[in-house]
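A single chain, nothing else alongside it, follows as C-alpha cells in the form predicted on its own.
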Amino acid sequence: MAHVIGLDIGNYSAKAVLLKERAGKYILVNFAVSDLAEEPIETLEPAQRNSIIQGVIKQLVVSAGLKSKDVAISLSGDQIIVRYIKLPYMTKEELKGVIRFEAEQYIPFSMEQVVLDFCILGEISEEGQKKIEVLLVAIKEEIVNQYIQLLQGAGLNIGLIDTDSMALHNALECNYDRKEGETSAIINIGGKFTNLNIVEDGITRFSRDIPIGGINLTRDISKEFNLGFAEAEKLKLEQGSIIIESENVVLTRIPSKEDKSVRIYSSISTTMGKLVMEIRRAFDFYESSGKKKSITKAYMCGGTAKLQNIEKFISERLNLPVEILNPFNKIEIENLADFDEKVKQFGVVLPVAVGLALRNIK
C-alpha cells in the first residue's frame, strides 16, 4: 500500500512525517518542521498565504528527502463540520444510500455544496430500539478544491482529507496501549484552535475545536510588553511558563522589570483560565449525555504544550492526570542518534502529522 506523507499545515508552521510498515511495526522514515511566517498566516492575503505555504512545503519535502507525492492533510475549526448522530439501525450499505438525506438536518449548507463522509462508531440500544452511532463529517467543496490547488502548486497530490481530531486519535491508538474501561481526552493546543477529543474504549465519542490557542497567548504577551507579534512569540517560547498554585508561588507582589516570567504568566492567565473552563464545560457536557463514563486521563500536545508547567496547570485545574503525548512512543526510530534531539524539540507538535501518516498504511 502506498505510503502517504502526513502533512499538518498550521498557523505557525508546517509539519511533514513519512512512516513505513515492516512486519506489523511502524517505522519513522523522516520528518521535517518549518515555520511559515513571523505573523500567523491567517492574517495574510490569500495569494500571499498560498505562496508562502507552497514554498515551505516544497522545501520541507526536499529537505526531509520524502519521495512520495501523495499527502494526507487534515482540517479543523470552521473549515469542517463534525457531528455525532444516532440513527435507526441499518447496515453500512443501507446508510450509504440515505446518508445525504439524513445529513441535511445537521449540515447548515446545501448538500450540493459539500463533500460528505461518515463512519459507524457502534451499535446501541435506546428505549428498546437498536440504533447506530454515526460520525458525520462535511467539508465545503470549495475548500477541498482550494487545498487541491494549493498542494498541486507544491507538486503534491491529496490522497485524503481527515479531521485533526481523527488524526490525533490515530496517533494515540498507535502509540499507547488501550486500558479497558479507560476514557481519555486528547488536548491539542494549536495556533488558532485547541482540538479536544474524548476517546472511550478506543472510539472517539466526542470532539470539539475550541477557538483559543497559542496565538491568543502571544497577543496577550504582545499587549503586556508592547511588542510586535514575532517578538512576543519569541519571548513566550524562551521565557514563558505557568506558575503553579500548589507550588505556593502566589502573585502577591508587583513584578519587577527583570521578572519577565511572572509578567508573562500574569498576562496569559485570563486566557488560560478561559481555555480550561471551555475544556471543563466540554467534559461536563460529555459526561452528562447518556451513560458516558468519566474522563480518567488526558494527553496534551501542540506548540503551546511546550510552555513550562502547562501540563501541571491543566492537571490541577481539571483534577486528572495529564501527560504529554509522545507521537513516537511505539513507532520505531531506526537512526535514534540522528533523530533524538529533533524528536525532543519537535515531538510535541507532530501528533497530527503522525496520525495522518498512519492513515494509508492501515
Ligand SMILES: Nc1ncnc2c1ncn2[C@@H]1O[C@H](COP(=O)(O)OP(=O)(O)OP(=O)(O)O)[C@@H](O)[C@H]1O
The other form holds:
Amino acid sequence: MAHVIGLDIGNYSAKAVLLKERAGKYILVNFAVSDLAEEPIETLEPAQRNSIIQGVIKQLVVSAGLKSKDVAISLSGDQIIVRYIKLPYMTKEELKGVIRFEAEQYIPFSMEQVVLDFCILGEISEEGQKKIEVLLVAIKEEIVNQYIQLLQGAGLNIGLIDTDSMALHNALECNYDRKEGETSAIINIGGKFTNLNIVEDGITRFSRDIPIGGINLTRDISKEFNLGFAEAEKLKLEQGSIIIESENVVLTRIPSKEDKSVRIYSSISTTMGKLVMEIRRAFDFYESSGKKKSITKAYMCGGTAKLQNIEKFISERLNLPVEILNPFNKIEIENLADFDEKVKQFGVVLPVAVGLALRNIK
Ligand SMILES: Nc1ncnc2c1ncn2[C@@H]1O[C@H](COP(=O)(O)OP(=O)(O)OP(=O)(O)O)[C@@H](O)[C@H]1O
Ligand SMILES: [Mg+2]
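Please give the corresponding structure for the form predicted in complex with this ligand, as opposed to the form predicted on its own shown earlier.
Below is the entire complex, every chain and molecule, led by the chain shown above.
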C-alpha cells in the first residue's frame, strides 16, 4: 500500500508527516511544518483563507519531498460532533444497520446532511444488562466537501478523514508502552483549541476540544500592550512565560511597567486559569461517572506546550505528573543527523500528523 501523508491543518500551522514501515517498525521519512498566516486564519475571508491554506500545503508537500498525492486529514472543534454513548448490546454488524437511527437523537442536524462513523469501545454490564459503549462521530457533509475541494486545489486527494483526538490517541499508543491500569490524559494545546483525551487501558473514553489555545493568549497580550496581533505574537514567542509562584518571588511585589514578563504573565493568567478549569472539569466529570479510575498522568503537546513553564503550571494546577508527548519516542528517524534539530524544534506540534500518518499504514 502506498503510504499516505498525515496532514494536520490547524488554525495556526499546517504539518505534514510521512512514515514508512520496515520489519514491524515505523520510520520517519520526512516532515514539514509551516505557519499559516500572521493573523488568525479564522478572521480572514473564506476565499483568502482557502488560498493561503492551499499555498502552504503545496509548499509543505514540496519542502518535505513528498511524492504521494493521498493525504489523511483530521477535523476538530466545531467541525465535528463527538458523542460517547451506551446502547443495548449488539454486534458491530447489527449496529451498522441501526446506527443512523440511534444517532439521530445525539446529532443536532438532519441525518441526510451528515457523514457518520462509529467505533465500539467496549462492553459493559449495567443494571444487569449487557451494553456496548460506542464512540459516535458525525461530520456535516458540507464540511467534508469543503475539505475535498480545498485539498484538490492543492493537487491532493483525501484518503481518510479522522479527528484530532483519535490521531492523538494513535500517536500515544504507538509511542508509549501501555501500563496496566493506567489512566492518562493527552492535552494538545494548539492555536484555537486544546484537544483533551482521557485514555483508560488503551482506549480513549472521553475527548473534548476546549475552545481555548495560544491564539487567545496572543489576543490577551495584544490587549494588554495595545499591539496588533502579529506584534503581540512576536512578544509572546520571545518573552512569554508562566511565572510559577512557588519559584519566583517577583509576584509578591506590584509589577512595574518595565517588568514585561510579569505583565505578559498577568495578561494571560485569566485565560490560563480558564483552560485549567475546563480540563479539571472534564477530569471531574470523567472520574465521577461510573467506576472510572482517576487520572494519574498527562502527556502534553501542541505549539502552546512550548510556552515557558507551562508544563510545571499544568502539573501543579492539576496535581499530576506531566510529560511532553514525543511523537517519535518509538519511531525511528532516518538521517537523524539531518533531522535532529528540526525534530527538537517541531516535534511537539507533530503528534496529530504522526497519528494520521500511522492510520494509513495499518
Ligand atoms: N515558543 C512558543 N511559546 C508560546 N507559544 C507558542 C510557541 N510556539 C508556538 N506557540 C503557539 O502555539 C500555537 C500553535 O500551536 P499548533 O501549531 O499546535 O496549533 P494548531 O494545530 O495550528 O491549532 P489548532 O489545533 O487549535 O487548530 C500558536 O498559538 C502559537 O503562538
Ligand atoms: Mg492542532
